[in-house]
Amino acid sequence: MSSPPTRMAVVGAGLMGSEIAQVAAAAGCEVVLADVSQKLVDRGLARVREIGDRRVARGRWTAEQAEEVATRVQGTTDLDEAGASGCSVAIEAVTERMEVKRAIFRGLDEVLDEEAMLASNTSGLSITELGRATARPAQVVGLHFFNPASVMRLVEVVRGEDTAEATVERAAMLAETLGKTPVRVRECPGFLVNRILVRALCAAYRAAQASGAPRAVVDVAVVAGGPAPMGPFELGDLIGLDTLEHIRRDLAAAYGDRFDDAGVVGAHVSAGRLGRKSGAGFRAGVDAGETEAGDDGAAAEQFYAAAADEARRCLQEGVVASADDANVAMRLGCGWEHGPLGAEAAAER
């Protein structure tokens, strides 16, 4: 098994890329953080420092520790000139557009050493397709960090059709080196967590649309009725309804009507109500006096039943190896108190 990397590249200095770079630097890696413009690189480097400053303010780090981590991250607009050939791992974290990612993977394939592993932080695009844009598909893997990566413990380690078992093991070891918990996932549309979560959201939205229940009532019922820390409407606003609709449509195209939301999300997006980021959404921008009293236990029941059903499908399809994997992923990726397949996991033990 390969030893943990001492130097790695992160391509994309946006929110996820800079967070991943910070995580790697905090674990002791030297990091080359790349983007297409110096402005974007500088913004990413500033975010790395902001994370350290927050930890100093909370008494978790000393100022010297924060500075040491920040200086391990080198910004660049030219990976070749920055010495990417010395990196044993490169993680791509750019926009969720396959043509952009393919171009990056082709470029990385040219500048990195032959043994280097290429990883994508994609939340659902094909690892197989990305791998086949390179001359090393066996060394291409998904490393899906969750936002914010500096805090969230889960990493989905996603195996494409061509990914070698040694690469999966290497990627899982890297995640552990970075202080994360890896869950191995076989490639499929939406991977694991998004499949389970968005399926549950769609079920709750359909139920609320059918019953006419107030959104606040549904949110209260879901939190009261199970392990989720946030109701489906409040969570949709947090995710961003445009982002959620993009994911939901991809999943509906792949899996059919169980990802139908009765048009609820798309209607808000068309009206420009995108959630917290726009100041208006399901609950954002709504009168604070909206009642939370009521009992829409049916919506909550459908929310959790849909999550459990999708998790079982993932287990049956071999997307994950065990019910425990699905449970761990939902606990660490979504903050659930326990996973959707508690009974199945208990039976395995």
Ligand code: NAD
The other form holds:
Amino acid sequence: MSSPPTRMAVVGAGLMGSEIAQVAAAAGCEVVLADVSQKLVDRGLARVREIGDRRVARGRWTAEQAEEVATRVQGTTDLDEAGASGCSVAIEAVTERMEVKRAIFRGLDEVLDEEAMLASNTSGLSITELGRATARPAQVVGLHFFNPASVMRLVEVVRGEDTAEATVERAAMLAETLGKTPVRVRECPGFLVNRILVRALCAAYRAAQASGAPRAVVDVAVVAGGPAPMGPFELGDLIGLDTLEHIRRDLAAAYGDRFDDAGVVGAHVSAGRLGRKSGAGFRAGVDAGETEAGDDGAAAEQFYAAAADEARRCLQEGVVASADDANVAMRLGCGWEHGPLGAEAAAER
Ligand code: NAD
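For comparison with the form predicted on its own, produce the structure of the form predicted together with the ligand.
The complete assembly is shown below, putting the previous chain first.
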């Protein structure tokens, strides 16, 4: 296996950026971690240390190892000054707003060496559009890590319209050297995993709305009836219903009615019930952890049928090259025991 780049820039020291920096440093890479204020940079650096400390406490790392990894991450509020020009790769993980990201890409394009690859951890913004903010669109790619990036093995490598095949391969190899499993995805709204997952969630919410089944019952039925480790209502609370509604709306605008959830998520957001983070949501603050008698096999069936249908569409549209890719992505990105096209993929072999 090839070795990781010797030096990398990570822009945005929030939840994702700090974890990505940690992953890169743990793989032996020198990382420059940038954010807009020293306070935010320090919070990101503290997060890198926290992950190391946890590993030490669990006996997985020695204290020396954790220290070595932490010192490989250098924080800055000025990438140029911190030596971004020596970085062969930059991963952007700032707030999910196109104009903010475009400005970052323009800046990175100016300060990074000509051969450097520019990657975005965006969950759904256009890689093509980000690439066109630079003079090197062929070297711009999506590297979509999953939360928490220090643990989750999947990275969607997203190819924009202008991304060169060599860049896709370079990004996939980078993901591997960071200990991750890359799945190559052609750019489309929602990319692969969020598209399949949110489609399935919408189907379950619609079915539950129609049947009137208690949410806890639906959650139990989905877990019992297939590979997902968590039911759709509990998962919605975990993701955050405002975040979910934002993604769902974008997908509904792109793909239409199959991303209709009968208004279920939006009603909760309007009422300020955002899931676990707000202490109230579908089940959070209501009946989380409880089980109720009943059966809603229909909602579970629709959940898995929708996931399989969306995965098939991705395959037909060339978003992924194989059913196996879709299966691996759902296993490693969502913790499913097997993918939505499991049986079909086996039959194909
Ligand atoms: P976050 O809010 O925790 O962190 C974003 C950071 O970017 C903040 O610290 C902010 O100060 C910084 N930032 C904003 N403008 C900046 C600038 N001009 N220069 C440098 N830093 C700047 O957000 P997050 O959850 O880490 O998400 C970051 C990206 O990762 C988004 O594109 C998001 O869609 C994507 N993502 C998030 C998740 C998730 O579960 N949170 C999963 C996969 C991908």
